[in-house]
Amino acid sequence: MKHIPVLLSAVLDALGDISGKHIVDCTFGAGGYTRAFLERGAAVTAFDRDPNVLVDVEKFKTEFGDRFNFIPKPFSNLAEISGPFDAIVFDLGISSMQIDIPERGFSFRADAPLDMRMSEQGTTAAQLIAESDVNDLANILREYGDVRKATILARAMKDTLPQTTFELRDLIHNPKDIAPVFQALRIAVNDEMGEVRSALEAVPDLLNAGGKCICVTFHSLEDRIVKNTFRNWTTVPGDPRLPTVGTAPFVAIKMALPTQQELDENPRARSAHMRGVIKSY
């Protein structure tokens, strides 16, 4: 399936005129956001931990020269780079190219090793199942997939130790639980929620005054982290029971959802939310 950047128009509208500005794209993926920023005259520093993006990275370096810089690391390493920047953008969750390569083991629609590692390093989903006890595995299924009969399913997974996507899929008796189980394991394997929290902690110190942080989320867990973080940033500091004269460190940008036209063109956008903030000082 052709890669279509989700909520790109909304992101570009929120960023405004970016010519001559320096933007961090924390999730390079197939390069959709990065290309749009570069074509509008910005310089881009991009992160991605997936080694499969390197072919596109080399093409971008050839096409855009020193306006494009790539860091082959997870975006949780954001604090390691030196700002300030005019915008930091996150397109969270799994990328379409990861789903569309069956041997990566992200999808239950094709039989493949039960891998799910975005970086292709570390513990696979099959190893996570083997190394976790029933309680820990059940907690993963509940917390990251909202799976109701999590303990029963966790015990079945421990008893059979699935090695492929189809072996795992066939353990799940309720078809409605298949996608949530795969999501839960993927989030745990890649520490996706920890990645988001770590990266967001670094954002305030890396933005110029007037700089923007834009996040596109795809499920409630990551969206809750972003929403709560942005709420804290846009709250006036001090005791709310007392008169205050300060201003909040950030101002909120209006949330955006996919238009019907975008949903018609790209069904994968159906759960997307865009949230953003502008740094006040």
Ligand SMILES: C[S@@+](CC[C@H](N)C(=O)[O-])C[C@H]1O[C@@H](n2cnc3c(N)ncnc32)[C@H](O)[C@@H]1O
Contents of the next structure:
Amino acid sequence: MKHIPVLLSAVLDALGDISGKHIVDCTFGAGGYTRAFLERGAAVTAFDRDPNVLVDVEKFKTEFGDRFNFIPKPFSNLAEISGPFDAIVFDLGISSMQIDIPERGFSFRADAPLDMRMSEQGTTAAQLIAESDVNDLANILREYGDVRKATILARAMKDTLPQTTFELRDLIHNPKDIAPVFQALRIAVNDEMGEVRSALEAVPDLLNAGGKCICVTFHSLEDRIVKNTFRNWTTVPGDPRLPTVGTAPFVAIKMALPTQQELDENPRARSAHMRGVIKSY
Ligand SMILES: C[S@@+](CC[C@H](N)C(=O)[O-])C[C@H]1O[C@@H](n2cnc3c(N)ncnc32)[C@H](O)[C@@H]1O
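Output the structure of the form predicted together with the named molecule; the preceding block shows the form predicted on its own.
Below, the chain from earlier opens the complete complex, with every other chain and molecule after it.
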């Protein structure tokens, strides 16, 4: 299935006039956001750690020339690039292409090796299960998937060491837990929360005054990391109980959720939240 960008019009509204601006798209994916930025006259530096996006990257280079620059690395490397930029944008989670290629092991609807690595490097989901102890596995299931009876399932996983998506799926007794278990392992395999935390740390120093950071999240924990980080940035330095003097380093942009029409057209938008901030000085 073609990847339909989620909350793109809300992101474009939040960014305003971007002609002549330089934007970092931390999650290139199918290039839906990047294309919209380039077509509105911005220059884009994009990250993606999935080597499968490189075919599209080449097409973008041909079409947009040196207004488009691509970095084939995890976005936790953000601090390594030199700014300043006018906006830094994240559209987190996985793309429809990643789910749709059975061999990548993200989907429980097709039988395939239990892989789940966005970058196709490092530890696979099957190896993660083999290398973790029951407690660590149960924590992953609980924290990233809200899975009930996580310890029982973690023990079953350790006993059988599933190597394929169907072997894992068949261990899960409650069908309602299947998607959350797959999601939890995917988040752990790709260190998705750690990636967001490190990248956000680099953002303030990379933005111009008036520059914006926009994040679209799909998981409550990821959304909490973004919400809390933005709350810290939009708080006036000093004791928050005192009358506020001075200016917070960032100002919040109104949060956006998908409209009913977007939800009808794109079920993947279901849990999406867009949050943003503008750098004050
Ligand atoms: C939801 S898709 C982005 C879709 C894109 N906005 C579009 O409109 O086509 C997320 C993309 O981010 C990439 N990604 C996720 N986490 C990443 C990370 N930590 N570093 C680099 N790329 C990452 C994934 O490989 C995937 O291609």
